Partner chain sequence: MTAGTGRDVSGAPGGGATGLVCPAWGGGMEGDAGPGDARRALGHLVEAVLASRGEANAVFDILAVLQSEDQEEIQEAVHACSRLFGALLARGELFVGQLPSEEMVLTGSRGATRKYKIWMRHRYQSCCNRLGELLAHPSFQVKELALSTLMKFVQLEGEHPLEKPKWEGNYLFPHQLFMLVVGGLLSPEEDRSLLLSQFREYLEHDDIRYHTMQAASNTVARTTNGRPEVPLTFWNNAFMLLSSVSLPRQESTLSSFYVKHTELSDKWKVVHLKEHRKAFQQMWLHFLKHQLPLCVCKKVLVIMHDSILPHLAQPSLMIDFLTRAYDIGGAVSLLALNGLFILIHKHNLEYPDFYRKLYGLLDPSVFHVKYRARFFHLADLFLSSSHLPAYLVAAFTKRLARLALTAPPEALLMVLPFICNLLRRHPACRVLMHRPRGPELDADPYDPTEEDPAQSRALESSLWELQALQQHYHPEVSKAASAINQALSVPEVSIAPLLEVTAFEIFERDLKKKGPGSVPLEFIPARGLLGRREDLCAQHFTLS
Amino acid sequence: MGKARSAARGKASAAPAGALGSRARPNPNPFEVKVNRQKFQVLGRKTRHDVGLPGVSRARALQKRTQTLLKEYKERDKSNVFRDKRFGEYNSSISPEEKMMKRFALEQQRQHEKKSIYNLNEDEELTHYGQSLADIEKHNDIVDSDSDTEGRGALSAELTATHFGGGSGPVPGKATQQPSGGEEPPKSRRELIEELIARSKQEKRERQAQREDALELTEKLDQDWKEIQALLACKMPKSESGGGKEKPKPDAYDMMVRELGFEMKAQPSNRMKTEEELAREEQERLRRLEAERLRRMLGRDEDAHSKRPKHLSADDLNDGFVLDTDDRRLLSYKDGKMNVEEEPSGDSSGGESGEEEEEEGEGWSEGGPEDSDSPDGHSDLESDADSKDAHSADGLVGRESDADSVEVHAQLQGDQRPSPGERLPRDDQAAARAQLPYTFAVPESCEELKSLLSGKSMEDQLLVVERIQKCNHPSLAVGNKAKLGKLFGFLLEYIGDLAVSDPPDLGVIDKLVVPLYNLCQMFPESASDAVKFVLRDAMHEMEGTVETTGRAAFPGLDVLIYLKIAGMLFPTSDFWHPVITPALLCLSQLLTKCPVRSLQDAVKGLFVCCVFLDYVALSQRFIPELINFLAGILHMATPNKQSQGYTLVHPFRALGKNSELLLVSDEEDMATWQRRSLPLQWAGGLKAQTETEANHTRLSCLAVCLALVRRCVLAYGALPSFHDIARPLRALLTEHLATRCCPPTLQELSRSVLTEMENQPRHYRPLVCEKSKPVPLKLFTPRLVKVLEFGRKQGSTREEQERRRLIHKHKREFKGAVREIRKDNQFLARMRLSEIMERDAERKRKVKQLFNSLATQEGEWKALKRKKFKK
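May I have the structure for this one chain, in the form predicted alone?
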């Protein structure tokens, strides 16, 4: 019994107190037990953790951190890990027998496969040109050398036995020949060596004979091959040679691979030039061309020093002389006399002389004077006498516009190079004067711009504006930006002058919009200021007229064109824009304050409506002034009646002088009318028209109005109130169709507009009072609340209780996580402190050891010193 108790006690003491998975002892240490006492006993409350073992829990946590966190801390700077790649190690669906069989199969497969392509020691037959390396190492090939070292270092067995075997014994492999009479006496060493030499010479002669026989057979075979080669040269037909097999066609992949193989590799190209570099090159080109034009206009020849020949030394052989033309003549006789060909006259302009003159003219017209009198300063231009001048001239001329390039090319071809010191012909001077200059300064005022552009064709005006922009690019000088900003306002004013001229030059205005757009992109602030100034001036003028006379007339064509250009230069779909928003207000004022008193006013109003629709094409913004004006135009084209299903607003009147301005009653004029667009020149002013022409104009205005109504239907059809908006237009169109007082074309157009109006869906519903739940009367019935849980959580629904439970659980888990993180940090801090203390202790130990060794050496040195003094 005593032994059993002692053994049990030993086992219990051997077990670790904080081991994982071990249960608490039935009789723990009373000093390790912590009891959580309650002050009051609460009925129904479950008590947990009344008794705990903090020491045991602390030991378990420490052991767990040692096995996990400490291991990660020690391996924090290590990247190597051990991975178990055994087959099926972590696959529980495979039995152990299957794992072993599969592993054995993989091991056998790994042993039989080649491990490395550079390992030559494996059991694999290696070849060289189809011959095994093992056979090559045997040296069985025929040696063509006649030297004595034919064996390539290999010694025969007899020679080895003779020299290295002592020479006294019999040669191995040779049977001793014994005569019948008795034993043969052994041969001496000398005899054996002589016999060996004779045998080797005999073998050499045999090999030489075999080699000669092989050479003879080879020569004979070559001769026979040459005889039958001519017979084999003729090719067999494809059907016979191919044996009925067609050559397979390459597939798409093979064709693509071949194309990629023959594809040209990418070549490096020059970098793209910046905008400043391009502007600088363009300015230099225009300056060079302007200097050339001024030279031709003044009739000056190239300076003598520009093409002055270089200094010739006494030893110069003039190797650079090239004879351009062959002036030699063929010697011929006619009637016994020598025939001498006469030179063509210099005045003739045909044949080869014309071509020579053309080539000379091209080569001469390229050079420019070094010192020019032009105001723009072209003193740094130099002429070039090389053969590259013609190519540079073609490149310079090619970059100009079409008209300019044709003119300059004709000038280059027509010039004839005079001798040095002579002046150019008068025709060339006149052509140079008529030619446009290549460089222009930015005009300082609108009058200066008008003087530059007036009297020139449309192409020349565009070319002048383009050259002004290129010669004064903002990147070329500091003040060019401000000058070009003013140029936009000058061009805008010039366009207004063209619009008010009689007749208005609308073609030039249309082409000048492009340089206006370019300048607007470069200088948006200057462009917006200029357009706002023009619109503000027009609005102030109209307001002054309204205050004076009570009504205003439609502005001139210049203001209308300004409004059209503003919509082309600036974005019209913005909610608010510094230029477009004032322009929209100006358009709305024109449609509401300007009455229609003539056909010219009707044309202007319809043009304003077109501009209005262009402005709101993207934003789909509703414009009530536009609908009212179109309804007024339709009212003017409809005979007045007492009953109207619509209401007119200012500036239109139901009855009055101009209430039937667009009404046509002549049937002959209706029959002869053809639909066409209204010319914009009519907005500038209508000349005296006959009654038929006036009726045709009225019908054209009505057709344009119907087309605008159709555009409005398509633009505003998605509005919820579209049918209410289009009710006046629908009434006018229905009444107009009922009277049958218009041509069939307009009737068909009216029917199509009405059909589109009816096809638009209705997006609104009638107003209905909102249905609300009746409010019950207050009663004194008590409210019953189901109590799901006692305590502070009562009086809530199940979802609220679940939410509170999750919040409480999250808070508890969060606190536990924070506590564990704090304990982990404390554990790591203790580990770091222990490492530091170990390093310090080790350092102290080493320092102490060093001091001890130094003290020992010092003591030995002093003892030795004392011995020396004693002696």
Second form
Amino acid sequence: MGKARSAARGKASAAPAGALGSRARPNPNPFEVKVNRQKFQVLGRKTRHDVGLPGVSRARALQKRTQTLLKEYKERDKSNVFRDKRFGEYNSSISPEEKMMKRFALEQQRQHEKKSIYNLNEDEELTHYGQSLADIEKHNDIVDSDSDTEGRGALSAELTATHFGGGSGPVPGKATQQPSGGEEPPKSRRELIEELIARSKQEKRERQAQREDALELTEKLDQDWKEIQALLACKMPKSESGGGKEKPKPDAYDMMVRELGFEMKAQPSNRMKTEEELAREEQERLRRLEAERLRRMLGRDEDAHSKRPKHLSADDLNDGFVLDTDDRRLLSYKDGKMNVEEEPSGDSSGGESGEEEEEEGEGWSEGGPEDSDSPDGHSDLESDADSKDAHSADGLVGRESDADSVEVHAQLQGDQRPSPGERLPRDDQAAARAQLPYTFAVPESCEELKSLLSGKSMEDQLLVVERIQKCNHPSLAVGNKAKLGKLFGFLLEYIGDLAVSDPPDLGVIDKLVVPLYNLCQMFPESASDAVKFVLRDAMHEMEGTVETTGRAAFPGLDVLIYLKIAGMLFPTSDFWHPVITPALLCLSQLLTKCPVRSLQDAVKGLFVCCVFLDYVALSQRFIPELINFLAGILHMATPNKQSQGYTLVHPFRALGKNSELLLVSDEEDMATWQRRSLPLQWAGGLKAQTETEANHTRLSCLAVCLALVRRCVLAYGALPSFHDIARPLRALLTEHLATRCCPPTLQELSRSVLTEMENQPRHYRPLVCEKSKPVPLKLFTPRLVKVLEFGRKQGSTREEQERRRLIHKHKREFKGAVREIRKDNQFLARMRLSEIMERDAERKRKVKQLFNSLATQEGEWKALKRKKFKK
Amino acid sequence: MTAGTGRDVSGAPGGGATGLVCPAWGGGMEGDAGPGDARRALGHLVEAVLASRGEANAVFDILAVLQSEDQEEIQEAVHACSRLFGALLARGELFVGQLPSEEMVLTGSRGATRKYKIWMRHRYQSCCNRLGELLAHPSFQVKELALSTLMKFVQLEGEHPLEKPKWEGNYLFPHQLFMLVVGGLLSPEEDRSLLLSQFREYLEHDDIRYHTMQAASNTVARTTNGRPEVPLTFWNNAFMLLSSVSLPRQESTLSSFYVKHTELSDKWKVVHLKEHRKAFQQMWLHFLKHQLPLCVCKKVLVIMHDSILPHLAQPSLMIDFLTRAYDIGGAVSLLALNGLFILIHKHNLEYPDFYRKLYGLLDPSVFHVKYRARFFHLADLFLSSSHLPAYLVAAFTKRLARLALTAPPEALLMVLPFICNLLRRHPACRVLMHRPRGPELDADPYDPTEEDPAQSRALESSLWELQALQQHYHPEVSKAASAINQALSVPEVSIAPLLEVTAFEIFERDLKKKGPGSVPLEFIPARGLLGRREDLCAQHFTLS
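Same protein, different form: I have the form predicted alone, so give me the form predicted in complex with the partner chain.
Complete assembly follows, chain above in first position.
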């Protein structure tokens, strides 16, 4: 009844606004309208109950009750139930269409059931293709002859002739037939008809076959057209219309036009950029990337710029390929003009093309093949077209006349394509690589990759990796992306194996870094996962030994190389980076947990320091462990230690068996020593050295250490407490200088470092906190709240408001329900009362009637008696 | 019976056995082939001895096998001895009371039974001695067996005491035998940790524990007495034994006895926890009064606060040891802090210059030692008082900040909130991070070499170190250090969860953390392993 009420309310509230539309009752009885008078007008308040039509709504409620409740009440003692037996009426799993179908079937079935088995006449109606056979019989021939063309008219005439007995003279067809089969015994009518039927059927079949052929041909033509459409489209605007006509004989002029058209196609779609433009673009790109890097380094607004540099997209490939959707448009026409846009790769691959050019400039070993590879970033589809052009340039006629040949060409190209690097092999290279297959599957495991690469020369290994990459380019097949993603991990593992082999094959690693970088650019996620995995492995191993012994040995060269590679693949200056931050911690652990026990350890430690400083080269971040480590190394190289002014921390000890590891044992070796770079191989395994060589190594280590100290001084000079940081280093250096136990170059170096240290500014400005907003005092002035919407509870959270709203609604509904129930009961009671009254009245009436009749009887009887008395 | 005399174990005159000749079993052991035979032969011998006193001389044969080289034979013999003397003890066939010397008895004219008993008691004695020696046997199985046999004897002897009770209900315990056991366990030559862990299960019994404490302090006194240099293994063994003694926490009737008694008397010392405490204290004091090696000292200090101090009758007696340890310096001092703290906190110990010494303990190695978490937990406790003078807190803050310049990231993550907490507790120290209108200085007024925090002029300084650490390479450290840029929020940060953080945990956390969006990549293409020309690696390293 709520609905009724609300409807009534809606009408009532509309009434005073003058909107007595046709919807509302046009002219309510003014005696039915009840108006709640308002004492004051409040602006903005919605009044909902000012006018009502109680009589109308009550009547409506009563009506509804009589229709529902009363009916129920009256049927309360009846056990008969109305049952809905419509098929699937309450089954929601069947769709309405299905329902209808089923119902129809059931109906049909019911019809087909014979009412009585004796009723033979009633037969079901036979149909063919949904049409009643009776109908078809009526005008089947008309339909047939209409649809058929003139060739079949004869047959139908024949047919009719035979059907109708052919009594009215010889039919031409029959006349010709009869003489030819003169010797044969005349066929019976039945045979003739069968023959006719067979013939017509055969014809019908033939007609169908013909039609199918035509369709097929059309389709094929369409397909062929589509394939060459691309070529025609960019050739010239009119080729489309002229294509059909020129087919037979292309003259010289046409050929010329075609050639010109093709030439135009072969050109890149926009002009070559000048050197300055290229340089400017490159500069622009680098500037943008640098800005991005800086933003990440400072760790500001991490997610403000969710847009990553476009070249990082996983689909974007370093080798100049761009996914095809855009390029396809590039090849199309637009109202008669070639749809030339900006360079297809545009912003998105500008970086790559620039890089590639750099690579070429640097004399990348695969320069030749790279050149022939489409450098301006075409899709493979386009490159297909490219090659087709190349092929058709000499044999235009053949290609044009035969659409299939184009397809063959395309297939040929497709077969050759997987080895793009080999299209223009230099002669000497071709000889060298003759034995290498052109295509490689992506290895499924690291062992597979190892077996592919092992035993090959450096160039061959690189070539194999490159070919794997090219043959399984993500744009070639669906699964390639995942496969190549795994390749990064395998390559990394392979590099680790190379690093721990004896002697470490650093040359190959050096070269493999480039494909690794390229793969990383293609698949950042899988690359970061792979690097994280190897780092976790290394740390896990170290953690195990640290747990048991409290210290660990320096890990093998592979871990160091992984760390170095991680720094090259990912931006090391980020404030936080998913790979670099753990790598930094790993480096820190190497410096704090691994004591230096041998010269090899010293070399490793110094390499770690170098990597660490390279990591923070841009961000200039502070590394306490590094300072400690350098101090420790200096301590090892200082002869008589007073240990004044500095304390060594964990992995180093002031006194102990390794505390003089880097001391030069022979004075003469100092003179012969020359400053050289340390070979990284020594970190892998230091061969047994003579005493002189060992001394030279010590001096080299010391030189590197001093250089690193110098670098630290330069980097951290600006830190506010630099002098406190550098205090142990300074103490050690002065001590070191005082002993004069090293070659003059090193003394010079340490002296310069010391002076540099002294020259750093000593500014100690007292710290001041940033001003923060003062907390307001609590006051007693009333709190003023802006009321934005009337009738809504203010000053709470959204959830609280929602909850309150729900509670309120529930309360209202509850009250409404109680009221309704009460009214129902009243209604029922009224009904019951009226029933009883009715029943009583009936009884009274009947009693009265009885009395009446009795009285009449009595009266009659008395009258009779009286009559008797009278007699 | 020459064979019997020749094999006499204890060296007691074997001639004494002549009175009890048993020729039938004289050479019974010579023809032994395997352990099965040996077992059977020994079993026969044992049964014979137990069956009749006349066969008593067979004991010599059993004892002779105890001397054997073969491990399995020894084990058999030990089993046999255990059965034999166990039965004898239970039957009361051993002499009770002060044992007279053998010759005296044999020459004397007493009853044959008494002679037999005394003689058998002597054999028992020599058997026990031999078992004590076997505790040093190279094979662990033999050691274990010897130990369990000895403990079985202890139990039986406790039930059937071999000395006369002086009065009714006198508590008797085989002290001598038990001393033998404990003495065997505390070997100065060999690490007995395995055997000691076996022995630990006996220590659950109250009486054994009580007597172990007594025996241990006796043994320690005896071993160290007159010896200038006590080997490290002895200290380790002793520590192992002492640390495995753990008293029950609350007063309850001590009733789980190893030696079964029909009824427990209230007069016995062994049933009172107070007496146990006294013994416990005696034991540790006797142990700790010696010049302990550093590693043992550390071990003691590690368990000091929760397994030694609460059980002492008079914990303040530990003060000598603790102050001595605190003065040693380094990690030992850090560990001694814990015990000292309990004494100061719960037992009203007045320790002069406590904070000065604590200040002295702060050196760069404090972030690298194993006990870092414990130390900082205590330091946090010591510095939690809000009544400390500002100069002291400032000195501590400044010193910690200075040390943070050499700390690894995991320590920094803990010490930076620590410093901030100190500044929160002591508003007077906020000048360290906020000094408006201060003059620019040429040098840090704080003197790191000054030992007295009052003289260090820390209050005139500022926390420039933390400002430097804002440039730390690890993002979380950098963020933690940046906390001083703003005025500190009021509630303190709990450092408890940060105390135990290891670098490996931080590493794992960083690995698991996912950044928004894709992984940023380096845009400068890689050329080779050593990187670009200006990179340090390329400058200082070559590939070949």
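Numbering follows the first chain given and starts at 1. Heads up, when I say rigid core I mean the largest set of C-alphas that superpose within 1.5 Å between the two forms. Predicted model only: the values in this text are computed from it and were never measured.
Here residue 521 does not count as shifted, since its C-alpha moves by less than 2 Å between these two forms after the core is aligned. Relative to the superposed rigid core, the position of the CA of residue 281 differs between these two forms by 2 Å or more. In this overlay on the rigid core, residue 668 has a C-alpha that sits less than 2 Å away from its partner position between these two forms.
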